[in-house]
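A single chain comes next, written as structure tokens; it is the form predicted on its own.
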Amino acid sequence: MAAAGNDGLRLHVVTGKGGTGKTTVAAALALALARDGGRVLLSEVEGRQGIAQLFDTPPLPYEETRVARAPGGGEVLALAIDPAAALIEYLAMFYHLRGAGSILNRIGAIEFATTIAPGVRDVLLTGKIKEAVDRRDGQGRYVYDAVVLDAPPTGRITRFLNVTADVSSLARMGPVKSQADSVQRVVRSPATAVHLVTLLEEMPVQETVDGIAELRAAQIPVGRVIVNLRRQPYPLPARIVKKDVTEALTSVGVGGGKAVVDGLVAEAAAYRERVALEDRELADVEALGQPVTLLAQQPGPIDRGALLALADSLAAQGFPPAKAAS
């Protein structure tokens, strides 16, 4: 069994605005730190069953299933974590009434504990997180090297991990308090971290700036920022002359009259105009003073290729393979 990867983290929760695609950098990340033997296990909460998509497999069920083998030997396993599941389990846990959630189940208490209840649903899902995350064999060696969460969107993550304040109005004392004061001794340990997943746009960096300051706050780790889907900055001429595209055109036997000629210009002055926006936003993320990870577009769709490119680059740059235990 190895030992956990990126200075002793076990726990990483990925956050970040819709449409950034933290559902990939969390595979990829997955992916980055089970290679090598490592033996990783890729959750998610939201019920989109997105880590199936990714993988093209079959919806996940409430089990933890294999998805992918990483380079080296490691494994990626995958858990769907569904919160009425998670409900009979947390009750089989605690009151040993396993055979009762399916009469739970008709009377509606289920429902009502997760949808309705403020708080419970939350400490379901990061009570099993946390779960997965302290489990050990019978040598008494951690089941899983590392925990990777794809959690909640930026605007929600504070929120969800920081599950005590919603619990203490339900309950002071008991199981469930007892529950959520044991996520949140491993949510702020030195072994968890918060990455923020963003694009070089407005938008989600604003996002990331304020999801960091609300994680401070709260005293929940946040570790690197991670900018997705980073333009290559090729080198462009000062001045481009429609002239001189003409003349390289021609060089290399391409033909093209002048509506060919304005097009290519104008994507050259629109690609160089990007570039300095994405540089703007960059600056402001690397001010945020968290460690940032640049991940390139990937051409064409996002397959398990692509998903080992994503997860070759983010081992290149900070989430090294897990080492084997001494």
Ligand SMILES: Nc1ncnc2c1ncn2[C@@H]1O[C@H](COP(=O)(O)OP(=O)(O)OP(=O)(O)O)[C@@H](O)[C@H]1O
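Keep in mind that this is a model prediction, so the values were computed, not measured. Positions refer to the first chain, counted from 1. What changes on going to the form predicted together with this ligand:
- Panel note: of Asp36, Pro58, Leu264, Pro233, the residue at the hinge between moving rigid parts between these two forms is Pro233; all others are over 12 positions away.
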Second form
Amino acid sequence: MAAAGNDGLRLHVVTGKGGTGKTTVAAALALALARDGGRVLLSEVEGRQGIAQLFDTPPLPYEETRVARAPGGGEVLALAIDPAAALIEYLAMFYHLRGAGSILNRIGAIEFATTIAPGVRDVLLTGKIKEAVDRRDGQGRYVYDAVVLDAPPTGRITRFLNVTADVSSLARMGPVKSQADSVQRVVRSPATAVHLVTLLEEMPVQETVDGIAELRAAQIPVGRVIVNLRRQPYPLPARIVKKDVTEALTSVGVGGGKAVVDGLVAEAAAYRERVALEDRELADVEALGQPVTLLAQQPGPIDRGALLALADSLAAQGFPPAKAAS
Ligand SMILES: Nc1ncnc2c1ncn2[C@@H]1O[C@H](COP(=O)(O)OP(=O)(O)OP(=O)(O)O)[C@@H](O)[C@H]1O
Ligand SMILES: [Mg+2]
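Having displayed the form predicted on its own, please output the structure of the form predicted together with this ligand.
Starting with the chain above, the whole complex follows.
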């Protein structure tokens, strides 16, 4: 089966400052990747059930569950990866522990898994993602064309993905170390990209700048910067003259008292200032040298229709690149 898109990417990690739209963008990207017959896994790791909320489904079990069909016949499955369940699955796999779940429950491993050193916890979470990326069916074909991760925020992403460094002190725990190493091979491969979602505001842009520097220093491949909630710029005259505003209001039959005119002029000035600020932030984002994708604010709540519109917008900007005609 061909990879979704022709850029060779199989693992898309979506990070960004809290509240900038990571979950929304990850879901839209999954839909864009699933178009025309793709099979895509959308996963989350923070126990927030953000995906279920977005797709308006019951909380996701630790089991891949279809949450959407994509235009052209593809599908998006979702998985909320939970460290305790990942630990049980992992132990069952590596030590062939049958009924590991019940034994572990008895000895309190569930609690262990949720209170273990963050480094080990991250190996369990990223290890499950790596397993989904690499999983093949009986014919040796990838089960998923692509995996999209709704990831921890920018401030924690490098550490989350850079698991080897964190577990090196626990290296004697053989299988954990080798699991971490195999995660690293996937994370640092050309099949992986970390995308950063930002708004055109000072704080999220600064986090994006810092986050990209950290990822680059850790040699983790950086993909796109997705500018979310982009204001639609509409042209204003260079100078707004009150007399013109009064005339314009009169010409459309709206009474333009002084207060109305002053209010409109002040609003226009504030709008102009916000647009100028956004333009400066956008210039900083573009200076980072990564491809930039713009997503407009959707009117109304983010339902399936809005997600599809966002997926269309991503695809129209070459993200993911159109599949090569075969
Ligand atoms: N392009 C958009 N148009 C309109 N609303 C949007 C858009 N993107 C995100 N939102 C809204 O903004 C809010 C935050 O988005 P989202 O939950 O995806 O952010 P997040 O980065 O995942 O947040 P958190 O850090 O809490 O996980 C949500 O209410 C979402 O519906
Ligand atoms: Mg979220």
